[in-house]
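In structure tokens, the next block holds one chain alone, the form predicted on its own.
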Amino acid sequence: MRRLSISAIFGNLHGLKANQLARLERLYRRRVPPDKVITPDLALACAQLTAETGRQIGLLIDRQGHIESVIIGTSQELVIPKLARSRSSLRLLRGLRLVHTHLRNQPLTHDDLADLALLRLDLMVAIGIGEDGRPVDLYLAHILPRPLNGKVYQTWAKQSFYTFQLDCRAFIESLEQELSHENPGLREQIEAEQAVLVGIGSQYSPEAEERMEELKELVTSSGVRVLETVFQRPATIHPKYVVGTGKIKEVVIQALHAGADLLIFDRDLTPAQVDGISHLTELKVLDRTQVILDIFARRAHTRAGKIQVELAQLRYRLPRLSQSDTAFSRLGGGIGSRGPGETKLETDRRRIRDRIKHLERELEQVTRHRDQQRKVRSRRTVPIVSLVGYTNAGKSTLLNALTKSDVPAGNRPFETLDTVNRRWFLPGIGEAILTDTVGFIRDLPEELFMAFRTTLQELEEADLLLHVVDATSSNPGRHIAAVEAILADLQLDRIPQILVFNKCDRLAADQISIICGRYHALGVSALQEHTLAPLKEAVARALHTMQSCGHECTGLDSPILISLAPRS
């Protein structure tokens, strides 16, 4: 049998005698029958060590009865070492139980129960030690198949240690079967990632509800199954845990119990917050920007799109890089070798900065090529009409309907990332170019805005913008405002636009009339060709007016052609 070193004993070893260290080390040689929680002789050995040292002794025991870890704490608590998951399932119980001693026959503490839930232990067991240094009572708790009165665990009544009976193996197998039955998200055969979404705000309002629905749509489009959404109202934002230690533990426990792999926040998290929450749980912690970056990475197909997405990802990750981060060790493409005397963190940061510079040079080449293409188009004096709007408003579907094209279009956010140009014949005007580009979203991550500025600046060549809005949105005004804000940031608010409500086939006629009247807009359905004729006529009329009197004639007198001035 291999000899375990003192380093295999975890916790507070300071001041222990050599004999006590040797006895702790020999605990690894013990084996508990799979049907027993712990044997009397093993419990007595731990109790005697607790009586001598005045410290709690803990054993992490697997389902075969092997002792995985021996832990020694203080008189009040144990600090459980970082655990490697001992079973293949990411969602059911861990396959380990913690059996530990308590001085003065004390029951399970709040920290014990939190560890049970956070670590998904099979059982949490405390053995109360009497004044004579022998086991007296046993305290036990386990995860519940379904929450009861807001709690995900159940504590048993105090049991006399020497009369306690439980078939440990049969109980845990039965418990896990119930957990799987009651919580579909915990079933091992589910391969898709699963998430719990967390909203943060001072109050739950219609706007907050809309934001959570938008986040759910973003997450779902990434191929992740949303299990639950929770909303927290902290008085102040905690610098490390966002909502405070107690609340974040509740959220994590709820997510674990639902079977989540991901905890996704509807706000940008600071590096300290990601690090703090990650230390509490094995769940992957993401924020809204990471979700959007992931979607962009999936949708980018052209060279320009891939360059811009990678730039945004690296700019986001650089300030969040920590010593334990290995995500960038696989980056290649002309990156320099490790320099002498550098730490891994310094090297990773240097690699990312070098990669960013390389991508910026590539993007400059793409920009120059696009500038040349725009100059060619401008010499042809062909009018350019650009579709803009909130993501998933149906811009690509509308482009297909107007130009008889087959551009990929889907009912999901950010289906289009790269600029698409199609010829469009307009009565009285002749040939025009209709362009479609990346959709907008509220609070567009700064990293993406910077990276995609090259693509968005192509809108500068447009003579007219068709601002497409989803008519079925619960609050189209917010979507319109978000788009107008981004256009203003790009200094594109000088370009005339026509406001177009799409997807009107899903609304009643009176609803269409009201919403179009309120926003001075046209109502269309990209799926109903007969609704597009008024839009074509309005575009042709606007272009003809501008060709007649120049771009200083913005058509503000028309109820259709509008400016980007704030609406009353």
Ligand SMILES: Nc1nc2c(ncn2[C@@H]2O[C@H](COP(=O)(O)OP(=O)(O)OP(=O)(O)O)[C@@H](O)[C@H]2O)c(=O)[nH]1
The other form holds:
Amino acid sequence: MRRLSISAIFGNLHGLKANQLARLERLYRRRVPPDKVITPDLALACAQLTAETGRQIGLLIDRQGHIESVIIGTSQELVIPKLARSRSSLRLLRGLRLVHTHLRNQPLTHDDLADLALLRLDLMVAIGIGEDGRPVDLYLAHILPRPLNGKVYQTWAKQSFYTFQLDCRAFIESLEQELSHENPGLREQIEAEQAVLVGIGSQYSPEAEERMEELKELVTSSGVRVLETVFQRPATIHPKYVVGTGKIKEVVIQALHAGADLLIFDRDLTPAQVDGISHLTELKVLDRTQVILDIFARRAHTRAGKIQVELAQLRYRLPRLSQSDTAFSRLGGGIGSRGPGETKLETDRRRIRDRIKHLERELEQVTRHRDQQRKVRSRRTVPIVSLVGYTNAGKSTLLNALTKSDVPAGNRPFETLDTVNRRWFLPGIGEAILTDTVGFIRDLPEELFMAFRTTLQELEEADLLLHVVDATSSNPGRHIAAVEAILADLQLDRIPQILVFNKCDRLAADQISIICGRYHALGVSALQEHTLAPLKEAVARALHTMQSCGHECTGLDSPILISLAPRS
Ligand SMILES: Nc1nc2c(ncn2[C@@H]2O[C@H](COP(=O)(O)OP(=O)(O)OP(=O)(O)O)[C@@H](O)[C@H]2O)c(=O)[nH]1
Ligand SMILES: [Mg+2]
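Switch from the form predicted on its own to the form predicted together with the ligand and give that structure.
Starting with the chain above, the whole complex follows.
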């Protein structure tokens, strides 16, 4: 039995007569032969209702010819109800076409075409109604298997309603075949999620390009395939859509056409923006913070690491929970459904707050244990040297090279989350401790900064910081500035620091001397043992100087850069 209740009629029912409602309701009983777009008598029934009410009438028709929804709009537009669909079919057509009436024989509008593309309808058809209340022309548009001049749909020339002919079933089948042919992965259950990245800025500067590259790396390292990157320059940030209404539709349509499941923004989205965009599309909408949180969730292995990541995730979610539960559930646990887990998503704010309190207590216990370890260390008065720097700069690799260790290092962001201490023998100094810690990133999400404060505060113990910079990065200055900003936030800029440019094996000798000269830094390669000797000497010298001048060396203006000039 199909829907027969009046409530199943969607749209503007206000002021309709009982007999009109009954006639609308009866439309559900009709059936269109699968090879026809619509039958003449069904079109006539809709035309009459349109002429009487002065409103558009729309039918969503499935491939078997059943009427899925009857919609009544205004004289100018129809609002299509939210359609359910499984995610696996997101990339092909929806299996529904919209056939609707247009007063004054008007052609398809821009909104009609946007709906066609946003909802990936099989067809968008308008039947133009004349002054006499009878169909005149038929207007049809469909999605293109591949975009043509930037357009993802094709509008046909208008045709007389009475002579129009199309084998609807055969046409949609061949369209879908072409779509999957153009993109062979479409029909398969694709393992990796696919994303379109959206950059927002006033202009596409080298910095913006760098940011997009960084986001791409972050997203890729989360196991998501990046299909395309788009950059938008809105005059003002739209409170609901980030960019303007028309622009956001274009972006969504582009993403759908590329076969994406995710739309990822390179800026933090407000709950209202996530909500607004999620209402337009079934694509998952994420922001940069969520991507970073997701990576942290994947990399956390120790108890302290896991607690800190969960804390950050919950703190990120808490304010978003109140605003819109629907948008929130669509966010899932970030990419995929990792993190605190699907069931916790449904917990109310109070339970999240309780969980936060519980985790904070647990973290305190773990930290207390670490404090004790630290006290033991400080009693031994062994100098502590800490590696800090932008993520992926090569800190762990350098720790391995300097201390003959084997901590995990890898070419992806946030490889290291937990602090590692290793003994380091330095000529003239004896035993020291070299520590490696979580890497930094520009615009570090506040929630992560808060959560990892505990880990980062361990850096307070350091006598000397080795600030490691990737010499091959396109703009090391920006990385240095991002790291220094975080060190200043943590009040660690009082600790003496040596700036170390790593990965110099990938630069020419003159480039190394220019870059090191400009930043007053030492150039090394963690992969080339012989380049490390000057660094060891500089560290030994710095520690030696500090030991001999005692406390007078500390408490100076920040940041303190150790003189790297060899003693004459
Ligand atoms: N060519 C070259 N590659 C290096 C060098 N040092 C590190 N790498 C590579 O850079 C990548 C990142 O190294 P890691 O040591 O994991 O970097 P990290 O700073 O610890 O990164 P996070 O822990 O994510 O903050 C790895 O693929 C390393 O092999 C170097 O001196 N030269
Ligand atoms: Mg590391």
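Residue numbers count along the first chain shown, from 1. Since the structure is predicted, the reported quantities are computational estimates derived from the model, not experimental observations. In this text, rigid core is short for the largest set of C-alphas that superpose within 1.5 Å between two forms.
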| item | value |
| --- | --- |
| Residue 78: Cα shift of 2 Å or greater between the two forms (core-aligned) | yes |
| Did residue 130 shift 2 Å or more between the two forms, C-alpha, core superposed | yes |
| Is_shifted residue 64 between the two forms (CA, 2 Å cut-off, rigid core) | yes |
| Displacement in Å of the C-alpha of residue 45 between the two forms, rigid core kept as reference | 4.9 |
